[in-house]
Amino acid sequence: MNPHRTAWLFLMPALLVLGIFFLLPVIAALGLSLTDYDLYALANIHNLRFVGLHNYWALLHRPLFWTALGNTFYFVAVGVPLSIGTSLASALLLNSPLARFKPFFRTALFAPVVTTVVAVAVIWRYLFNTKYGLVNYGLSEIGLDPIDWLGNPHWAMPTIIAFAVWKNFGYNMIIILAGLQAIPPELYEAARIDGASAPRQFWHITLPMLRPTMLMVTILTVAGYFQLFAEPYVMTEGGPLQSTMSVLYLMYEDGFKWWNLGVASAVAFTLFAIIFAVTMLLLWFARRGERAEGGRG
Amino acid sequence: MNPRLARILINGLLLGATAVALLPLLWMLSVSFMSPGEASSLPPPLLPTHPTLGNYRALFAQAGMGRYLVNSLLVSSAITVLSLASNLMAGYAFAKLRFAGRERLFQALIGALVIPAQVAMLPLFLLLKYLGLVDSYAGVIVPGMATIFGIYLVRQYARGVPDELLEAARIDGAGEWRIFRQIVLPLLKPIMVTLAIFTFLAAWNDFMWPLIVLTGQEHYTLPIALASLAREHAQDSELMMAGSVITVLPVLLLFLALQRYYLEGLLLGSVKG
C-alpha cells in the first residue's frame, strides 16, 4: 500500500474529531460572534443577522463585563504567584536532603490536584462557613471575630483564590521538583568551594537553572488560571455582587442561560485575544530578560 | 545553620503543608459517617460520635446516585478507550510514517492548543444541538475522542521505536495495521497506561462541558450531580460530604494505583515539544 495513504488512514479519526468538534466550532464561534444569534435565531435561523463587532463595542460598554474582567485579572494577578510560590516553596523542601519520609509527602502534596473540582469546592464552602465551619472556629480560638468569608464582597475572591492554590499547587510542584533534580550537582558543588552560601546558591544556580521550567509552569498557569469557572460556580455563584463573576462565568451565563449566543462568542474570543497577548508578553519579557542576563555575563 | 535545627524545620514544615493538603480530604471523610446535622454544632465536630452509613444509604436511595455514578464510569471509560485508540493511531503516524506536510501539520496542532477550549463550546452546542446529541452520553463522550495533548504525549515516546524493526517486519510482508498492532502497540504500553489514566481522570472530573450539554437530570455525571445537589441542599453538610466522597474516592484510589504512570505522563506533558 502506499505509504501515504497509510498514514493519512492512521490519522483520520483523531483528526476527523478534532477538526469537526474543534477547529470547525472555533472557526464558527469568530462567526457567530458577529451576529446576533439569541433565542430567537435559535427557534428560527431566519432570526440571524449579521451584526459586524457589535457584540465586542457593546461589550466594552457593559459595566459587569469590565467587573469580570477585573475579577478574573485579581485572580490570575494574586493567584498565579501565590500558587507558583506554594509550589517552588514545596519542591524545594521535597527537594532537600534532609527531607525524610520523601514518597509519602510527594504524594499527600499532590493529592489535591486529582480530586474532582466540584467535590472539593463544596468542602471548602463548609469549613469557611461563617457559623459552623472549622476556620472560623480556629479563628474564635485566638481570639478573632469570624469572618464571613463567602458572603463578603471582600474576603470571597481571596477565599477562591486560598482554594485555587490549595487545589493546584501540587501540579507544577511535581514540574518544578523535576527541574531541580536535573541540576547537575557539580555546580553547587563547586559554589560550596568557593565558600557560597545556603541563599546565594540558591540565588546564582538554583533561580537561574530553574529558568525555563518556571517560565513554562508560569504560561501554562496563567492560561488555566484565566479559565476560571467551576470554583465560583460551585462555591459563591459569581456573587456576592458579582465579586467574583469570571469571565467565563459571564460567558456562560450570556451563552447557556440567556442564550445569547452571539454575545457569548465574542466574550469568549475576547477572552481567548487576552490569554494569548498575556502568553507573548510574558514571552517576550522572558526573551528579553535572557538576552539582558547574556549582555551580563 | 545547625543541620539537626535544618532537619526539624525542613520536616515540620512539610508536615504541615501535607496537614493542609489532607485535611480537607480527611475532614469530607468523617463528616459523611456523621447523623444528619451533627457537623452544624459548635464547636465543630471532628469526628462523628455514632458513625453511620445514612447519608450514602439517603443518596444512593432518594438521590439517584448510583445512576450518577454509572454514568461517570460509561462516559469517562468511553471517552478513555476511544480517545486512546484515535490518539495512540495518530500519534505513531507522526512519530514513524513518513507522509508530506508531517511537520508543518503537527506544528499547527502544537500551535491550536493555546485556544481555550471554551471559544468551541457555544458553536459545539450548536452543532450537537443539530446532530440531536444535546442531553445523552454521546454529547459528553463525541468531543473527548481525540486530543491534541495525546497525540502529543504519544508522538513523544513513540519517536524511540527503532525504525530498523518496523523495516525488518515490512520487509518480511507484514501489512503497516499488524505492524503496528503486533509490534507498535506492544512497546507503547507505558505511554498507552500512562494516557489512559490521564484521560480518564480529566473526564472523570470535567465540568463545564457536561454541565452545559446534559440539560436533563438523566444523564448526569457526578461532578454535575454534586453541583446540583449543593444548590438544593446546602444546609446538609454530611448529605454533601458523602457526596464529595462518592465523587472523589474513585479517582483518588486510581491515582494512587497508578501514580507512577500518572506522574510521569505530566513530565513528559509539560516538556518543551
Second form
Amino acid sequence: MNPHRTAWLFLMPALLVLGIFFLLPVIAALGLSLTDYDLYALANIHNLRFVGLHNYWALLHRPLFWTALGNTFYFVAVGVPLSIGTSLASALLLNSPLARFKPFFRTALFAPVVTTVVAVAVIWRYLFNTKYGLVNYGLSEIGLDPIDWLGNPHWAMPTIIAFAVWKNFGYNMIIILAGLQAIPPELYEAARIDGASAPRQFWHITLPMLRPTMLMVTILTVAGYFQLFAEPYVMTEGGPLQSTMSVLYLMYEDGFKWWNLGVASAVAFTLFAIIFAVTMLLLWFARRGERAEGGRG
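Form predicted on its own structure, per the form predicted together with the partner chain context:
Since only the chain itself is given, any partners or molecules it might have are not part of what comes next.
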C-alpha cells in the first residue's frame, strides 16, 4: 500500500473529529456573525436576516467594546510580563543546584494550574473581602486601612491580575524548566573558567539559549490572557463600573444574556483577529531579533 495513503488513513479519524467539532462550528459562527441572529431568530428562523459587516461596524462604534478592549489590553500588558517573570524566577530556583526537595516544590508550584478556576476564584473573593478578608486583616495588623479590592475600580483589575498570575505561572514554569535543563552544562563550565559572573552567565548563556522557549511561552500566555473571562465572571461580574469587563465577557453577555448571537460571534472573530495580529507581531519581533543577532555575529 502507498505509504502516503496509509498515513492519510491513520489521520482521517482525527481530521474528521476536528472537521466536525471544530472547523464546521467555526465556519458556522463566522456565518452567524454576518447575520442579526437573536432571540427572535432563535424562535423562528425566518426572522433571520443577512446584515453583512454591520455587526462589526456597529461594534467599532460601541463604547462598551472599547472599554472592554482597553481592560483586556491592560490585563495582558501587565499580567503577561508578571506571569512570565514569575515563571522564569521559579524555574531558575528549581533548576538551581542549591534547591532542595525539588519534586515537592515543583508539584506545589504547579498545583494552582490544575485546580478549578471557579473554585479558587471564590476562595480569592473571600481572601480579598473588604470586611472579613484575610488580606485586609493583615493590613489592619500593620496599621493600614482596609481596601475594597474587588469593589474599587482602581483595585479590581490589579487583584484579578494577581489572581491570574498566581493561577497560571506554574504552566510556563514547567516549560521554562525543561528549556533550562536542555542547556548544555559545558557552556556554564567554560564561562566559569573564563571568569564570567553569574549575572553574565544568565545574560549571555541562559537567555539566548532560552529564546525559542520564551517565544513560545510568550505567545501562549498572550493568547491565553486575551481570553480573560472566568476571573471577572466569578469575582466581579465585569464591575465595578465595567473596570473588569473583558472582550470575552462582553461576548458572553451579548450571546447568553441578551441572546444577540450574531453580535457575539462578531465579538469572537474580532478578538481572534486581535490575537492573530499580536501573535504575528511577536513573531516578527522575534525574527528581527534573530537577524540582528546573526548580523552582530
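So that the term is clear: the rigid core is the largest set of C-alpha atoms that superpose within 1.5 Å between two forms. Positions refer to the first chain, counted from 1. Note that this is a predicted model, so its numbers are computed, not measured.
Rigid core fitted, is the C-alpha displacement of residue 9 between these two forms 2 Å or more? Superposed on the core, residue 9 moves its C-alpha 2 Å or more between these two forms.
After the core is overlaid between these two forms, has the C-alpha of residue 277 moved by 2 angstroms or more? Comparing the forms between these two forms, which are aligned on their rigid core, residue 277 does not shift its C-alpha by 2 Å or more.
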